[in-house]
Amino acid sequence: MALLDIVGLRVETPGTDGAPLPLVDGVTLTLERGGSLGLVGESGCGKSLTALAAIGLLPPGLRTRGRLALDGEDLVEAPERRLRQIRGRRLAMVFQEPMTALNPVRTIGSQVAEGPRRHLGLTRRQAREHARAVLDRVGLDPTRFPPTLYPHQLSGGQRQRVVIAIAVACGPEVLIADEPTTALDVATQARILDLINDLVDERDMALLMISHDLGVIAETAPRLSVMYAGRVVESGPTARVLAAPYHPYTRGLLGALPRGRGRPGAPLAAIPGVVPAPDRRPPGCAFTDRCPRSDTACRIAPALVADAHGQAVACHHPHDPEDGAP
C-alpha cells in the first residue's frame, strides 16, 4: 500500500455560471514510504494547490474530490479535528516563502517548539530543548543562532532552515517541499537541497518536491510528474523523462534551461504563450494553443498512457526520442 495515495484528485471552485470549475483536474500521484517524487510545471499549473489539498489547507470555497489517502486513511472526508492531528505529525510541509510562513513576532525557537508540544506531548522545557536540537540539525548552531532570535534577524536561507526545522520537528512520515529554494542564491539553494535530501534519508521520510526548476527535481527525486493546466501530462523515472521526454511541454521546459554553452548572452528558448486560466482552457488538450504539434485530434483530451519503462504521457502526438523534430 502506498504511503500517500492521490488518485483522480480534483480541486474545484464555483464557476461564474455556478458549475464547478476544476483548478486541479484528475491528478494521480503515489508516494511510497522512503521514496521521493518530483512535481514540476510553470506557475499556475496546480502544483501548490495539489500540495495544499493533500495537507488539508485549501483556501475557503474550494472543494476536493477524488481519493487522497495517507497510509490508507481517507483525508478528503476527514474532519478538521483529525486533519489537525495529522498535519505536522505525520504529514508536514515546507512552504516556499519563509517570511510569510514564519510568525514575525515570535522567536524561532518558540515556533519550532510548538509542534512537539502539541503532537509529542512534551513539556515546555522539553520542547525548548528539542527545538534547539532540531535547529542545530538544520544548520543553525544555537551558539551562533540562539532560539531567541526573531525571523527578521536571519537571512533568507537561514529563515528557510527554520521553516524546514518546523516541518521535521515531529518526525513526519511525508514531507512536502513547495518551491523550498525560491529567491535563494545558487549556493544557498544547493545547501538547502542537500539538507532536505539528508533529512529525508536519515529519517526515512517520503518526499514530494514541488518546483518549476527541473534541475532541482533532478537533484532530489528519482521519479517525476510534469503538470500542466491542472493535469499530469508526463510522468516516470526522472532520468528517463529528462533524457527522452515524450510530451512537447516537457521538451519546452527542458529547452528553457540554461545549458552553460553556446553564444554568451544568447536568449533562452521559450514556450510561446502562457498557461491558460482555468476558465479559459481549450477543450481537449490544454497545451493545444502553445504546442507545435497540435492538430484537430487534440480537441479530445488524451489519456495518460505508460510505456514498458514506466514513462507515461498524455499526448496524441508524443515525441519519438529517435526523431529530431521539435
Second form
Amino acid sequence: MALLDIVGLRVETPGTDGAPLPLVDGVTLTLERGGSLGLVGESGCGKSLTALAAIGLLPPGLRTRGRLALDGEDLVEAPERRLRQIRGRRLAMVFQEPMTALNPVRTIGSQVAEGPRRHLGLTRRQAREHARAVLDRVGLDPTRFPPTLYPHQLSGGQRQRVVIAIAVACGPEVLIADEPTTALDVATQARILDLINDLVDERDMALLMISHDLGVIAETAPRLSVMYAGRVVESGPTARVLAAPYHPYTRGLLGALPRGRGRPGAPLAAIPGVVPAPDRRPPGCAFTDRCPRSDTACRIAPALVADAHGQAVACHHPHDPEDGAP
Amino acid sequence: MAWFLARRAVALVLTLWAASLVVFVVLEVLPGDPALLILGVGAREDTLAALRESMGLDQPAWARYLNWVGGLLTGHMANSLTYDVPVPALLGPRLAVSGPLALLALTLAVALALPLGVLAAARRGRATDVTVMGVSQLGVAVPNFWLGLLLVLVFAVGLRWLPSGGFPGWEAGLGPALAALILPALALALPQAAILARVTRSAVLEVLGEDYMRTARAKGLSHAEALWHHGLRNAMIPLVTIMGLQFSFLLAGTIIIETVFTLPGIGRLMFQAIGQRDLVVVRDLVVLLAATVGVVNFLVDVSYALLDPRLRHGRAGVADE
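Here we have the form predicted alone; I need the corresponding form predicted together with the partner chain.
Following is the full complex, with the preceding chain placed first.
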C-alpha cells in the first residue's frame, strides 16, 4: 500500500455562477514509503494547492474532494482534531518563502522546539535540546548560530534551513517541499537541495518535491508528474520523461530551459500564451490553445495512459520517443 | 537596546524643551497684563509697577523664560494668578482625580477592545463580526461629552446606580470615590474602545494571512493556538502605536469630561485657568500635559523594542550562507 495515496484529487472554489470550479482537477499521485516524487509545472497549474490540500491547509473557501490517504487513513473526511495530530508529526511541509515563513518575533530555537514539545511529549528542556540538535543537523552549528537568534539575524539560506528543521523536527514520514529553493540564489539552492536529499535518505522519509524547475526535480526525484492547468498531463521515471517526453507541454517546458549553448542576446524559447485561468479552460485538453499538435480530437479530454516503462501521458497526439530530446 | 533607549530619551528631552519654548512664546505674544488683571482697571500706575516688579514682569523675556523653566525643574513654580497658591499645591489634589480617571478609562478601553477585536477577526464576515463592527462604528461617531450626558441620564438620573457628577474625595473611601469615576471613565473609554477594537480587528486579520501562521498550523497547532502563540504578539506592534496616540486624545477628553461631570481634575483646572486668564497655571499645565504625552510615547517606543526583536539589534546577519 502506498504511504501517501492521492486519487482523483479535486480542489474546488465556489464559482461565480454557483457551480464549483475545479482548480485542481483529478490529480492522482502515489508516494511509497521512503520514495521521492517530483511535481512540476508552471505557476498557477495547481501544484501548491495539491500540496496544501494534502496537509489540509487550503485557504478558506476551497474544498477538497477525491481520495487522499496517509498509510490507508483517509484525510479528506478526517476531523480537524485528527489532522492536527498528523500535521508536523507524520506529514510535514517546507515552504517557499523563508523570509516570511518564520515568525519574526520568536527565536528560531523556540520555533523548532514547538512541534517536538507537542507531538513527542517532550518537556520544555528536552524540546529545547532536541531543537538544538535538529538545528545543528540542518547546518546551523549552535556555537555560531545559537537557537536564541531571531530570523532577521539570518540570511535567506539560513532561514530556509530553520524552516527545514521545523519540518523534520518530529521525524515525519512524508516531507512535502513546495518550491523550497525558488527564493534563494543559485549557490544556496544547490546546498539546500543537498541537505533535503541527505535528510530524506538518512531518515527514510518520503519526499514530494514541488518545483517549476525541472533541474531541481531531476536532482531530487527518480519519478515525476507534470501538471498543467490543474491536471497531471505526464508522469513516469524522471530520466525517461526528460529524455523523451510524450506530452507537447513537457517538451515545451524542456525546450524553455535556458542552456549554455544559446547565443547571448538570443530570445529564450518559450511556450506561446499563458496557462488559462480555471474558469477559461477549454473543454477537453486544457493545453489545446497553446499546443502545436492540437486538432478537433483534443476537445475530448485525453486519459492518462501508461506505456510499458511506466511513463504515462494524457494526450491524443503524443510525441514519438524517436523524436528524441527537444 | 541601550543605544535605542538613549536616543529615545534624548528625543523626549528635546521635545519637552521645544514644547516649553512654544508655550512661552505664544503666551508672550498674547495681549494682556497679568498685573492689571489682578489689580483691576482702577489700579494706580505705581501699584501696578510695584506688582509687575514683584512678579518679575519687568525683566527681559529670556530671563523670565529661564526663571520659569528653572522653577519647573526644581519644583519652585510661580503662584497662580487667581488662587495665589503655588502651582504644585493646585496640581496635587487634582492629579489624584485625573490620574486614576485616565488609568481607569484606558484600562476599560483596552479590556473591551482587544477581546472584541480579536473575536471579530476570528469570526470575520459572520454575525459576531458584523455586530461588533456595527456597534464600534457607532462608538467612533459618538462624541464623548454627549455619551457622558447620556450615561448620566440612564445610570444616574434614571437608574440611580451611580452619582451624576462631583467627586467625594479619596478620603470618603475607595467605594464612593471609584463610583464617581466610573461614568466619566466610561464616557472617555467607549469611543476609544470603538476605535481600538476596529484597529485590533484589522491588525489580527493582517496577521492571520501571514505565512508564519501557516507554518505554525503545519506544525499541528489549531487556529486559536496559532493566533495565541504566533499572531497576537505581531498584531500588538501596530496596536501599541494606536494606544499611545489614544492616550493624548484621552488627556484632551478629560478637559471636557471633567467639566461635564464637575470633577475637580486637571482638565477642569485647565478649562478654568484658560477662562480666568491664569497664564501661570496654563503654561505649567501645558508643559505637564506635553511631558505626559512625551513619556507615554517613550513607553510606546520601549514596548516596541520589547515586542519586536528587529528593533533591539541591528539587521546584520551572523554569516552569509
